[in-house]
Every structure is written in structure tokens, then in C-alpha cells.
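Next up: a single chain in C-alpha cells, the form predicted on its own.
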Amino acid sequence: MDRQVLERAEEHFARLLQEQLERIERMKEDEGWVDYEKVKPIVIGVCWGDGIGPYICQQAQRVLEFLLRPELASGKVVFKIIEGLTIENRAKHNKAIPDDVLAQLKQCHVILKGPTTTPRRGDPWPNIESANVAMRRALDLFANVRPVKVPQQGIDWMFFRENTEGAYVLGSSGINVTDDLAIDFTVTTSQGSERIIRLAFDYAKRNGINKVTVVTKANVIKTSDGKFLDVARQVAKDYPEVEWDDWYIDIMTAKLVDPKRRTQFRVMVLPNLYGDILTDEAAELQGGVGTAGSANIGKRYAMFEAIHGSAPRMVEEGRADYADPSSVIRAAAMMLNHIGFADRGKRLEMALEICGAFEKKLVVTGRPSGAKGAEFADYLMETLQDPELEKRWQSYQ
């Protein structure tokens, strides 16, 4: 082989390890957590994304100021609105996010984001990289944790899936070493998988929940699966009330829709990739990746977003406002219980179950054959204005 191809390929892959390196230090360094009480005012981002990502979130906006009227006029919340993580601002600058873009998420404490185009192979898009890992990367929100609950058929999941690690942090960074002959790369740390790892035993000891399970394919990928799995080993001896067990990722996928064996599961924690996956998997239970939505916590700062894709299509198609936001919603909802409204994050899932899976008065399709986005958002705000509205909820449980 040729000895230039080599040393190109010697000289990637030293770059990336003294990048991975460095981030390992900077993880030593543990700035804790921000106290959402003493923050004022807690800046909320919204930022919209690109395709049907604009619509949904003005609903989420919507709910989100009714419910927090009283911060917002002492002025303990604030919303503040960024543009400029479309597609074609982001292919303009060639940047995952471009500059100003990251300067201005910097200055929110919580995220509230649209969806937004990753460009594929083949589309009229340069290569630029995920703007959802770039910004997991950049304000390091190591957790991506995803509710997920059926309650008709005993579902009640909740996911830690690793998000600054794994086979994602290098997606854009791998190399063609020759024309035969692609590589890329997964990263696994000691201390990106402690923190995840103890956080989900964290939620499970914090909520009386007596199961986390680890989800790996250490049998197969021995080495950095191993090393998760084998972290998982160490911070279960901490947390001796918690009882866990470890699942291989593919068998895994087959148990979550078996009958007989899924309710068994609470919390489950696991890599980034297998997350993605096996989140994908498990709101399709709950009636799509429509319905869901996630967050994507650090330290610092924290991000809710939707779970599903931009959609594009349904905006050249004139049907953008037909979308549904009950992801970006259900998304909101996190946020509140995060930033220290626990008491509203719940009434707004109560109202979305309500609303979205018991009572239907008012349906979302995507098309002109259902309820239009703002409809919807009206009857949760409807909703919520009920006072009774725990014990609605309580009878259809």
C-alpha cells in the first residue's frame, strides 16, 4: 500500500484521538448543575429549525406562555427567538450551526428546537454534519432522555440514551482510506459513561422504580460496549436499592414488542446509537415518533426537542400547518418539569394523553382531513384551563 495513504489515514485518526483526549480533561472538570431557583430570568430559546419545524414550535410557544403567565410578567422567564438553523443558513455558512447561531443558544439556560435537515448523500445539500450532534457536542448535553407511555398496555419507559459519545460524535469524521476502503470511528469514555449510567440510576432510586437495564452488544463489541457495560458494573454497586440487568441490543428490539415481557422493563440506559434506535422503536408504540418527544440534558444547558424529521415534503406541499406538534408539545412538558415547574410539566402531559389518546375530539392527520396544528394546541389550552382536570385524566387510567 501506498506509504502516503497510510500516514494520511496515521495523521486523521492521531487528530481525533488528541480531540477526544482533550474532551476527556474537560470532563474531569465537573461545573455542577445550575440551580434553576436562583436564575433570573430563566431564558428560554425557541429555535425553530427548518421544514415543519417553524409551525410546530409557535404551538409549543403558545402553550408554554399560557401556562407561565405569572413568570412571564415578573419577569422570572423570558422566551427568546432564534433563527438561523435552517437548511440553507446552515449550507450558506457550511456549518453544522453556524457562529452566531451558537453565540445566541449560549445565552438561553433551556433549548426549545424544531426539527432540522441533516443533509444525505446525494442531496442538493454540502455535507455538513448533524446540527442535533453538533449541538449536543458543543453545549455538552451528554443525556438524551425519552418518556415513553402506553398505559392501556402497562408501558412505562424511560430512556438514557448517551449522547455525546458512541458512533455518532465522529459520524462526519470518518475516513475513505482508499476508494475500497471506509472507516469510522465510535468513542467510549469512562467518565461520558458514569455520568449517563448514574444518572439513569439516579432517576430510578429518585422515583421508586426498583429496574434499570443496561443495553449494549459487549458480546460483539467487546471493547468500547465493554467499557459501558463494564462502568454500568462499578456505579451499580452505589446504588444498592436498585435492582439491574443487562440486554443485548438486538434481542432487545424483539422483547420491546413482546406482550409478555415489555412491562417488565422501567429504565433503560444505553449507548447513543442503540438509543436512537430502540427510542425510534418504542414510540411507535405510542403512536409514532410524532407523538414523542425528548431532552437532551447537560449541565449548563439543557435541549427539548421533537423526536421525528422536518418533514420537508409537507412543506412543499402547502400542508405545513396541518403538522402535528404534540412531539414538540410533549417536548415542552419535559422542559417545564426540568426548569422547576413540575406542577405544570404535569398537567400538560395529562392534558396531551387527554387530548391525543383518550377523548380525540380533534384529530391531527398532516392533511386537510384533520385538525390543523394551532386547533390542536387551542383545545390542550382548552384543556388545561379545567379544573378538574387530574381527575378527568385519572378515569381513563
Ligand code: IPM
The other form holds:
Amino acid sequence: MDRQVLERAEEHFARLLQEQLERIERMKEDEGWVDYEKVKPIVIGVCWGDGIGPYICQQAQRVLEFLLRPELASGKVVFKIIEGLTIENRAKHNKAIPDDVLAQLKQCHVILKGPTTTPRRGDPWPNIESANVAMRRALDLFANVRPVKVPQQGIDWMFFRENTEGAYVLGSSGINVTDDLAIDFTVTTSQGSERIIRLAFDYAKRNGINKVTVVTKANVIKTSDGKFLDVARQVAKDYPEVEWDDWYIDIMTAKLVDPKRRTQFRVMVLPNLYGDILTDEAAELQGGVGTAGSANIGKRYAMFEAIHGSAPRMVEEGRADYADPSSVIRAAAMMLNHIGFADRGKRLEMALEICGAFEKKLVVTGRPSGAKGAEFADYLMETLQDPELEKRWQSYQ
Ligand code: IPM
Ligand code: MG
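Can I get the form predicted together with 3-isopropylmalic acid as well, since the one above is the form predicted on its own?
Whole complex next, starting from this chain.
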């Protein structure tokens, strides 16, 4: 065996270990959560993204501006439009997030983000990392919180996907040791596991939900998934009022399509890659990834996004005005909850269900046969003005 080959691999591995050990030290510094009641102004950054991103984000921003009128007038809330998170600009700088864009993101408290293109092999772009993944890491957005609800079927799930570790954190740092040997790495830390698992248990406790399910593949991925599960065992002891169980990802994936079993799940907490996959499956049951919103939450920053892609084909075919803004508006509702306007976040969620699922006076189909995104946003805002909104929503339950 060529010594140089081994030395190169060892150096690579040593550097990764160093970085991860430093990350652990930063996590230990734990700065505590932002108290938005005390922050003025709360800066909401808006990144349009690519493809249909600008079209759907604009609608979400209109709805937010409508709901936050008093706070915009008093200066409690301001919007900051951040240009430059487009595939063209990212490719130009050959960076997942160009430095000046990252600097602007760091001037915000929370960010509303449209879908951004992740280049694949064969695309005309350099093979830069996903902007989502880079942003989650750069802003330490450790919790990917994804609700999925299908009230008619008794489905009411909240996923807490670990967002900064697992197979993702070194996803672009694998190594081709030789032409024949490719190695990737997966990372689990005690601190990283504890903070996401605690968030899931806290959520269950705060909302009177007596059930947390921890999902791993600890029977095979024994060291890193084993740690995640061990940490869960420890954390669970602090929540005697919350029952918990653990499942392996394969059978969990099966049980989500079992109508008899799936309604028993409520809060799920899981490592990054399993969370990625399981939340797409779950969103599909709700009506597709286009209907789901996603919150990426850290202690200092939070970012809210649609979980679907940028649909460049819709733009090429001139259909971008007909793209469905529901998912990013749902993300906006999660943002309202996060920054202390839970009442309005709840109203927006009710309006989304009324307009998108129950009443459907306008339906966005993605084609000119359906409504435009702007028309759907108008319909939502009209619905939000109804003083009987809650009663109207109740009548469908
Ligand atoms: C998601 C997406 C991203 C992920 C992609 C775009 C990198 O699928 O937000 O779930 O894998 O996390
Ligand atoms: Mg995904």
C-alpha cells in the first residue's frame, strides 16, 4: 500500500476531527434563546431564491406585511430583502452562500427563504453545496421542525429532524482514498443530539402530547445512531410525564403508510438523513411536498422555507405566476409563531386550511387552468379578515 495514499487520508480525517471537536466546544458555550419580546426591531430577512422562488416568496411577504401592519408601523418589525442567493450569483462566487450574502443574513433574526437550486452532476453550474445545507450549518440551525397534518385521517405529526449533524455535516467532505475506495462520514455528538431531543420533548410537554418517538437505525449504525438513542434515554428521564418509544427507520417508514398505526405517532425526533426522507414521505400523505412548510431553528437565528425545489421548468414554460405559494406561506405562519405572534400564526394556519383544503373557492394547480399565486394570497387575506374565522374553521373539523 502506497504510504502517501494513507497519509493523505489520515490528514484529511485528522482535519475533520479537529473541526468537529471545535464545533462541540462552540455548542458547549450555549448562548440561550433570543427573547423576541425584548428585540426591536425584529429583522425579517427575505431571500427569494431561484426559479419560482421570487414568485411564491413575494406572496408570502404580502401576507406577512398584511398580518404585521401594526408592528411594521411601530418599527417593531422590519423586512430586509437579501439579493444574491441565486444560482447565478452563487455559481459566480463558486460558493454555496457568497460571503456578502452570509454577512447580510447574520444581520437578521429570522429569514424567509425561497427554494434554491442545488447543482447536480451534469448541470451547467459548478458543483457547489446546497444553500440550505450551508445555511443550516453557518447559522447553526439545529432543529428542522416539520409539521404534517391530515385531519380527515387523524394524522397530526410534528417532526424534529436534527439539522446540523449526521450524514449531512460532512456530506461534502468525504474522500476518495483511491480510485476504488470512497468514504463518507456521519457524525453524532452528545451535545447535538441532546439539544434536538430536548426540543422535541419540550414541545410534547408544552403541548400536552404524551408521546415522543425516537427513530434511528441503531441496530446497524451502532456507534453514531447508538449514541443518539442513548442520549434520548437520558433526556427522557427528565420528562417522566411524556411516554416515549423508539423505532428503526425502515419499519417506521412502513408504519407511516399503515392507517391503523400511523395515527398513534405524534412527535418524532430523528437524525438528519432519516428526517429528510421520512418528512418527504409524510408530506406526500398530506398532499405533496408543495404543501409542507419547514422551520430551521437555532438559538440565535431561524430560517423558514418551503420544502420543495425551485421548479425551473415552470418558469421556462411561463407558468411561474401559477406556482402554489402555500408551502412558503405555511413557513411564514411558523415564523410568526417563532417570533412571538402565535395568535396570528394560528389564524394564518386556519386560513390556509380553509382556503387550501376545505372551501377551495380558488385552487392553484400550477397551470393557467388554476388560480394565480397572487389570487390565492388575496383569498387568504380576505379570509383572514373574517372575524368569524375560527368558527368557520371549527365547522370543518
Ligand atoms: C430538504 C431538502 C434538502 C435536504 C436538499 C435540497 C439538500 O431535501 O430540505 O429536505 O436534503 O435537506
Ligand atoms: Mg428533503
